[in-house]
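One chain comes next, on its own, written out as structure tokens in the form predicted on its own.
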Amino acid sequence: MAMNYSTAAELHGVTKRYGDVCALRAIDLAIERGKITALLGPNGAGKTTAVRILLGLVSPNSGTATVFGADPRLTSTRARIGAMLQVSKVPETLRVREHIEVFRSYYPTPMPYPAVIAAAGLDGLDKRLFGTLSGGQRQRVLFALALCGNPDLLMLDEPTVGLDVESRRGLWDAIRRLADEGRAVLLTTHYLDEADALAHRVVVIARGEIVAEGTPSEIKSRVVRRRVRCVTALSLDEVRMIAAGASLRRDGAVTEVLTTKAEDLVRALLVRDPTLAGLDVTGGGLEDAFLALTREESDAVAVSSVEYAVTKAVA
């Protein structure tokens, strides 16, 4: 099979169980360069094992993983990944500067120590001891040292967790700017407004699945529902009796509803509140399309478990 050269890294037909346990069943992704991929899912989707298979901690039980066309177990591939797990734990006893230099040691071409400390937003604390370091300045090393390497792939699991708005924000840049410079990445995050910031393709998995991927705007598009909010003077019960099916909630004086039928509320809301303000339609986020895709795996699998167990009953 010819080498595609816009793909970094690729899992083909991969499945992995542990025990009586599939965490991943024949699923295909691949990690384009110069791209940003998402890959989101609820807790025990597979994520983790499939971020575990590429940085070769695992292997497959059948399928194939691939990093850069070669096995991602091998010294020389993984000398070209960076990886920021929620796992990492570092001596607390170093210096900044003491872990970052012993990082970059351990590579044949190193990112210069100046553009990791810029990239990481870590001026001024490299004399720091790690251990007398905030939550979200600690999150900073570990992104530092996964740079360390100047790494083609880097994989990177909730890199914003404990960071404040403006270093996130500052982080977001730094990440958009390593995949201009042609590097891939992979990104799991909670976060699914920052997947929306950031990512160019996301991949949703679901107990063990890829149940959706495309872009921000792909995914999005298959929720039906709309966002309308508004200030009105009805009660929520007297709103939920107009929208019937739908679901509101009240925050504030605001009114939220996600709807199928948002020019039908629309409608019936000025009809019964000439007071109306603050009216605002929008199409579903990325929230709502995760929720709505993983909602629908769930309540597939629960149709499955009684369909089975009823045929079982029969026979």
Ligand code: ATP
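To complete the pair, please output the form predicted together with ligand ATP; the form predicted on its own was given just before.
FYI, this one's just the chain on its own, none of its partners or other molecules.
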């Protein structure tokens, strides 16, 4: 293994079909060492399929999956991957300690037992039967099992589902520490706030395609649209010139603009129109932005038809 090779895993032109359903369409994805990559998307976007291909559990119809330069289906590759899947189930009648010891025994160079317990925040719980644990505690045991092999690549499929705020933060801290140690982490999530808090890089996936990727702030600046409302003496065309690319409408005396650059727009409006009044800036929620992004096509149609209707009404 070349140590300066920073890519831990990649999908190259991967397409996966299940019958008539195309779960992934010619996806390219690279996961870097020492970094947390979040695969963000709504239900059915193809996130789990991407993870399963990287785990060597399913094969793509076309394209290639590579993990540490090798085929993920090889046992030697799999030994370097730890995974926490949505479907993970373990017997309820074993103790936490027994589960962890069994998993550690599967791997050639397991993570030391105390390190697993500490990383997963399981101190004091290791003598408990799995079946007696709360949902959040079970989730932490599944996380611990993903760590047992001391993995270089950690794949976490919606790891914080069902956790309360405090447990979620605790797990985020643990995941950050693992990446800081140089491990590559791939995380899938529905939550833009989780991707924002945790990931170095976010890949947004919808309908089996990548619709955006970048740092969390790049994604946010691209998608977080705010609604600027004001009463202005400027004509709609003049506002349109200032707010290039934004969608806008006039409702009576009120002009309304949806834009990703609200501050720039407000500054320009104030300079050009000293009589500007009734200024109101709203929105900017991460979840709204995520929905707008993953529904981009239908959104674009909706926005242009509103504009069309407004234009017709004005004409």
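By rigid core we mean the largest C-alpha set that fits within 1.5 Å across both forms. Everything numeric in this text was worked out from a predicted model, so none of it was measured. Positions refer to the first chain, counted from 1.
Engineer: At a 2 Å cut-off on C-alpha positions, does S62 qualify as shifted between these two forms after fitting the rigid core?
Structural biologist: No; that C-alpha moves by less than 2 Å between these two forms.
Engineer: Has the Cα of D28 moved 2 Å or more between these two forms, judged after a core fit?
Structural biologist: Stays below the 2 Å threshold, so no.
Engineer: For T232, does the CA position differ by 2 Å or more between these two forms when the superposition is done on the rigid core?
Structural biologist: Where the cores coincide, T232 still shows a C-alpha shift between these two forms that is 2 Å or more.
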